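Given next, in structure tokens, is a single chain: the form predicted on its own.
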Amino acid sequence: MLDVVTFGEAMIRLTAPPGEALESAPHFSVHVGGAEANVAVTLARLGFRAGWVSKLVPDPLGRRVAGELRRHGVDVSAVVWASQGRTGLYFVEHAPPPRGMTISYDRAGSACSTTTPDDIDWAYVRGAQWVHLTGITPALSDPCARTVARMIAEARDAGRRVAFDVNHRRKLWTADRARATLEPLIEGVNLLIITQDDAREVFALNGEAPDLAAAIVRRWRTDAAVVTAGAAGAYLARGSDVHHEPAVAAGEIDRIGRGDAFAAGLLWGALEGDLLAGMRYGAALAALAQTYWGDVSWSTKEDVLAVLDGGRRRPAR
């Protein structure tokens, strides 16, 4: 039995040098990512056993994502291979601010974009104790959609549970069409993950992020909801309780990638039926993964506990 497994889109990141436009950029670096990819990759290398569930053309971008996963230790065997599609793309630039880093999709027409229920090997999601899944995959297409929700009536109709993580992306939709489509899917899953700014801005949900974590759980009738909240940490609601986890502070190299390492260090600590611990091993991911290129989190179960422990490695001499 594997302990998660994930659906959605990955894919090829070209990240300009620091401080150069796209337009001006000589060379880029590459790198995979895609939110739910990035979660399963953090479990495998903290030694859970994690599968990815998408579809890729076996073309050179396909296995270049495939491969990366499975170097991590994620299970790709229930990947589709299609024979027509494409590989999606992003760009990114980093700048200091008042520019900030901007991110540019090119991702019409993937091959993930175009999954149905069809393309699913029910007994593999079936299979797992965790389902994990994001608000960005039914934003794809009307067939990702109905999959995500299969994916999630099959896990019920299993006993297993649900974690659901909003991740609204405006350029793929608007607020009003996310929350159309997302509310009948997040009802009563085992585990909702939301920014504060997204509860507002889809769900239209007023207050601080203790009281929107708190409204979640009345509302949609989840047994947990973690509202993050930036610096100001994360609280999680269970019932009428609230606890509030603070951020861990950390240098920054790359954001991408953080809310994903955040949600992998709660899937840890529920699967160890702790979710308070999980809290604190999210924050102390979604610090560590700040300090990678890239979207991937290269951090251990060791580098967490490093963190947690309040400690600071000193180099290895």
Contents of the next structure:
Protein chains: 6
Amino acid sequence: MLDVVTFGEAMIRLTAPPGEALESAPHFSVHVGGAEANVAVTLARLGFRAGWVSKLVPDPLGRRVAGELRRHGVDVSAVVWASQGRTGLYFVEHAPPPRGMTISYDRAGSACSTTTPDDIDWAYVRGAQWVHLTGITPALSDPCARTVARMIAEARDAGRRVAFDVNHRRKLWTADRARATLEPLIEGVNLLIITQDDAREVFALNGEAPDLAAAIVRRWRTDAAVVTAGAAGAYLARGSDVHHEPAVAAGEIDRIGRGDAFAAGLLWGALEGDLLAGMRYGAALAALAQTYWGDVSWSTKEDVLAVLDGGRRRPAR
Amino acid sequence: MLDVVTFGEAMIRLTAPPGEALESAPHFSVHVGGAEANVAVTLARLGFRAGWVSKLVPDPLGRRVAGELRRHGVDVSAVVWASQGRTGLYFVEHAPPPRGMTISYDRAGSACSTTTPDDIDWAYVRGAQWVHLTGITPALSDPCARTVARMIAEARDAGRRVAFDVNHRRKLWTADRARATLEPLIEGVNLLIITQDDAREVFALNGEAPDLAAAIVRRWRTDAAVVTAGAAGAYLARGSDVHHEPAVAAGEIDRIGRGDAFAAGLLWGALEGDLLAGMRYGAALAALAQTYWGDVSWSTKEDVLAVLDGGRRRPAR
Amino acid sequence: MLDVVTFGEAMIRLTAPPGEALESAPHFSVHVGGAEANVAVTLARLGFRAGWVSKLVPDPLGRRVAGELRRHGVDVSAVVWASQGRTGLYFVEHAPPPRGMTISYDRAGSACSTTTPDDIDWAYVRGAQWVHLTGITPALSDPCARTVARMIAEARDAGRRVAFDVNHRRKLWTADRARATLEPLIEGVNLLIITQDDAREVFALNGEAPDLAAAIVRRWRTDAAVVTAGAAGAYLARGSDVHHEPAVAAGEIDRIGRGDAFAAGLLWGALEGDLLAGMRYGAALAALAQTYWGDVSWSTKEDVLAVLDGGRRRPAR
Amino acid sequence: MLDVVTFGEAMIRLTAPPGEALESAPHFSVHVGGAEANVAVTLARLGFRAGWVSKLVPDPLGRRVAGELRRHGVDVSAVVWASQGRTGLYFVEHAPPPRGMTISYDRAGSACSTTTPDDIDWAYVRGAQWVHLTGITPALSDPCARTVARMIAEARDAGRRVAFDVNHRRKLWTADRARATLEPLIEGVNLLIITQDDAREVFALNGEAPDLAAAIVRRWRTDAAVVTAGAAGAYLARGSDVHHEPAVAAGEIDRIGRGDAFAAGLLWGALEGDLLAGMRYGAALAALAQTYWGDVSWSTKEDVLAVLDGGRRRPAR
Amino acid sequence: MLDVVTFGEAMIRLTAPPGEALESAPHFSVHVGGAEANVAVTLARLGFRAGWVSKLVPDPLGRRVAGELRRHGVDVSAVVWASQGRTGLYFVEHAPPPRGMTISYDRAGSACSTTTPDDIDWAYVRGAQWVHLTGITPALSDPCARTVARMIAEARDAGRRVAFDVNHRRKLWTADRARATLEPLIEGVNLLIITQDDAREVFALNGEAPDLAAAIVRRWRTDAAVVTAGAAGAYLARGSDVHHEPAVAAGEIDRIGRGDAFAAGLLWGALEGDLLAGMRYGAALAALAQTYWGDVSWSTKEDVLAVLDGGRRRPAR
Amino acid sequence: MLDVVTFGEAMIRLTAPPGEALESAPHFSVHVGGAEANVAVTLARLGFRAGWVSKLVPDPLGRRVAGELRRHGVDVSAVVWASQGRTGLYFVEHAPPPRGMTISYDRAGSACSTTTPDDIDWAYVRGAQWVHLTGITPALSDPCARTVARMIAEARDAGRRVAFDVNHRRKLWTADRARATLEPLIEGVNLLIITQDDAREVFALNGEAPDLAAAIVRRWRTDAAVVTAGAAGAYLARGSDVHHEPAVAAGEIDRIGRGDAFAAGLLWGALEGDLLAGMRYGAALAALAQTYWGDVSWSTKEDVLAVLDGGRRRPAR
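In place of the form predicted on its own, the structure of the form predicted together with another copy of the chain is requested.
What follows is the entire complex, opening with the chain shown before.
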């Protein structure tokens, strides 16, 4: 039995070396990433049983996606291997301000976007303690949106818990469409995660991060809501209680996947029955994640605990 | 006024380092390629005025395609910049036998595939001495096929000459569909180029390469037909006359674009009014092209003539 | 239940770029390899359930070894994580003749070399159809030699079959010591694999490869013996019957692991109940393996069958 | 008709990877740069018609220089191809303080340094709205100095405008020699650009940057003078009016070419008839330029406007 | 006659590219380092006659160690070439906080650790003005500890001076064992160097850095003691006099070897008979050292003096 | 006392990666090479005392040249550090036929070309058993030619022996000028080395390689003459005796320096008093040299002897 199952698209990520441009770089480095897959990888590396459900094409890029997840210990036995479709891609440029990082998706027509409820092994999903979903997958296609909805229903029916990370993608749909689709989905989930900006843009909520967290719990009756506010840390609301967790100071190599690492930390806490601990885990994992190239952290549970314990100021020699 | 105008798709090419796999390579090198663009680049490097007509999206990858062609001297002033569509990609793995080279296209939905006759600056096309087209472009979409047909008609109407390289792409369409579309297009062109294999597969012709060349001239009333037979060289048929040009011995770094270099050599000869010279130029350019990474040769006219002159056996120091 | 279980050491491999020397190279590429692990990887990529038993230290290099195997689908759940020892290393230089390839091991004190029978989950081993072992592991240490002996005994007791690849390592022990240790182990195994050179050097057998194969079957009563003779192919002896399988012609990128790929092909055939097919699979896998950097082939079952089917002479486009 | 024509030397730039030394680096990255060429590239990328006049040798390095400029859209049709001389080089080391960046030129005997007025197509020069020159070119050789003087005279005679960026190069000549040569050249130019340090060192002016700018306008009767003061921004003096433009905050990847990007921004403004806008464009372009490896920015007009518009705080996804 | 002789182990250092992990990096860069060797390299680059005594195996890695030192001008003629043992390794990961840098040694069984007094050419040692030793070497093995003790005795007997850098290595031994071994060694040395942390941890001293320095001079009757305190600079105690030298501000590329560069600066001063100058040299060398990849600085004496002279604020062009 | 002293220019070599062009390569690898320096490096690696005399500038590139030689064990204590001049460069492209390798020198104005007899420490030169010179150095400048002539005179005067490798460089001077300068120099040298092509081109000799060798001995009264004929091996003439040494078969990574390796082998033999052995050493060293990137072989004496002993057919494991 799995601790957490996730469902979503993972893509091949092509990154220009830092300081180069997509227009100029002689080569692109190759990684694998996707919000839900990143969460599964982080959990698997921490020692949890994490499964990732998706649809892939059995060509070199599709096999690479599955292999990369498996390498970290994610269970990919429920992945559906499609006879059609392509592997989604995204292109990344890293640069300091004022240029900043750019992310361009090239994912239309991906195998994952054709996933329907019939593709899913529902027993597999129902067997996990937590189902973790994001607002990206429903934006990929109508069948994907229906699959997400069904997944939430199945999880509840099986007495499992649901985490949902809103992750609004402006390039995939408008805030209005996102809101219309996501509102029914997030109603009553056990753990809702959202950035401060998305809370305002997608759900037209007002106020500062702690208010937003409290408002979400009230409005959609979630057990808990976490609003992340970048360097200002994150806020966890449960009932009328709001807890603040400061961000862990960190240098930045590659910020992509930072939020997914945070979500994984929350789930770690949730699996231990301690969401406050999850807030700390999330803060440490998010900080560690941005010190690695690629979407995911290569850290271990010991590394995370060392960060929370004050970190290593000097390398032990 | 241009010497040669071409029309077709150019893509971003992502190549695994030699000996690696697309599934394993830590980075992919980035090139630009496309059959017609490769011909234009080769001609421009030789000093001819070559123009490339296509449709691109104005994002980093699309700009990269145009910039790379411009760098070699190709005129890209007639490229249409689209507001929709993507930049086509292809993935390449190089390996010795029995693994061999693999090429995978990911070009569905490209901006170029949406080109219609209305996108074209016909005065630009009519102003070139030769129009060079391939059988790839009609396979991309119906509008592309219509654009190619119109281009041939315009060229003839303006008294220009037409070269056509069949370049059958099994992954884009069947031999039957290719034949039905291409037959009306190649009827009466001034120069038809085809591989021995394509002549048999697409047009169901029989016999050895010299017979195939002669048969093509007879059947589609082309001024000239060149059938390429790999290491066995190439055959030029004009009327009932067939000339054999042996291949130039060459080590292999990257075979992709070899045929396009050969076609460029033929056009060089054609522009000088000497197709037999063009056969020699083509043989030398094809040999040189496969000694460079990427689709195109970085050689100059002097390099080509040196090869035909016996080559450099010892490097001059 | 597993199809094949293997036991042995996998190491971090550090390779100078081709044409460089270990003394000069600015960087070493990093791979994971080990004879038994290579066999497991190849089988897992082909779709078989392959498990690898070993002992690793839970530091970055040890985790890398396990992760790399898991990525290809090998089951590493029975790996023992040691609190002491190091991760073995080997250094590789690739060069054309007369310099040739060099391999230097730095594996003394490895965690794996401390494995004892008590470390092993014997139920796990007994559950596999085939147990695959090599002559390298007994050379690592006395406890390793005892563990190998016990593994053969357990497999037989459970009614499983045993494959043994002699793989003599001159740098680990002398031919005399190898012979004394290996003779009792190979007695009566179901499939013995050995190079022509090792047959002569370790077991002091005489004659050509087919004679050697037949002599082995007679002398140690193995069900089958395969003697490999490099470019001259391989010979399978069963009873008095000797079958010759020619080598598949192949360019060489990296020869290391070629023999392991061949052994995996034999096991594939054995699992299908057709050792003659296994000889063909092995020949194709060995050829493919040496077209990739690193110890293992990234090919799929389809790639292997394509090679046996005449290969791809032209890349499909 | 061109918007801007420039004249000067462009070189092959060889850069040690960051943190390496020229004495230690296993490889040098290869770029093309030169103050005037950098201005032309930036303007061409912004959509202006920019031409670069120079002298090159037709060997691989010379062709590379021309090709790299052409790639960005610079017109190089007026480049003279010399039968003698070499391609100038410069070597760059990047390092944090206290080591800092070092630039070493190896440009003696370059083809460009042999340019004489007779090499120039004066009709080409007279056809551009602005002629942009720097104080580097007169320092290369006497013939170069005479060519620069003639270019200013021709531009005036044709009713065109002249921009001059002083760019003092201590390694090429002394401040005294620079002053003697440059004073007659800058007299009455339409736009003079100079760093605060050069104003003091070459022209022995005193005071702070705003005073320097005003003094220059008074003394050499330029229409406008811009004094740049690094992080303190830049000052534009016209008549008695002095405007301050703060610098745009930016991370630093590679500072070389920052001043040239600023100059290109000024010319953009000048071409739009709005030098104040030019100050803003320059500030944004200078900031962007130092976020790319190499001398030039790969940004587009949209990127510049986005920076001026507050920049992208979050990458759009 | 040498200015300085050192004795200790140098290893092959394998470093993951910045932002990568040892678990993920596709390649490791290769350097040579070791505390005493780093000091010798720095001194040799400054123009001093520096000799390094050690034991190496004559394989590619051992030859690389010797060659790398020789390249910088270190005399390695007294290195003993062993017939057994291996070349020590260490693995480095660079990352920003909270992950930070990690260093893992894999040096057990190194040739150097088998050095005994009988291996040493004592005339060579006695001929140097200064003998520089560290607390690492005695931690490698008992024979090494005896060799260090003998070296101090020989130096004194020959009327030479001794410098000792404590350099405690937690991974090699405990503070208690270190103290027991090191106390007799440091008694009365001419120059003792120690970090503030080591002074507290190994010798159980209390107080701030200046107090620690004074206490060391008193307790072990050293001519001078230098306590380094990272960004807070260093303190030199002689008799009852304590001098503070602030650190030179520096960006960080690779901090390893910073302390060795500082020690080399002290020895430079000592050789000039001016330890206060040595404190300044050390501060500048330490700052420069951390701007280079690898353990050592590639700077020259002129570079050091330029840093002390205010540094280059602008690169001279 | 040295075994061999050489005098000549060493340069920084910049090489495009194989398959790239100087016009296209994103980076150039950096090596050090020069005919006489290559000989010195090879001899030093074999254990001989080899000194290299030259003139360098003390900038990073000049220091790199000296450091690289020192690394291999060459004595560079007699190098003159100039206050003017530059470090010579050469650019290399590697490609298979028909493109082949290209070498372009950029060495005009090098510090070495300004060497005069007054720069040389004649006692140093007179102290070596052999002086090794080439026909490249006299082609650099008149002062260099005078220095070479003086060096031969000094060697003879001191009773030392002289080896001279003609090494004609068409790009530096004509065959006529070479002949006029070289004839007096080679008169009576102890060992003359020349390629078959140079013998014909420079000295207008006729006949096949063995005849050429005999003719040289007769005409210039050399003790011995070796004529190399590429794959056909080499011919040693002494008096009327001519010995043929076949070439050792070798794959080709980088052919540059092959002839210098051969010359070093001859000197090895000469130092052992056995020129026939020298022919064998030279053949093996030349073969090994072309299996490494860069001008020099990283092999050891053991590697050479192993090649002569039949080579390693299988890597020892």
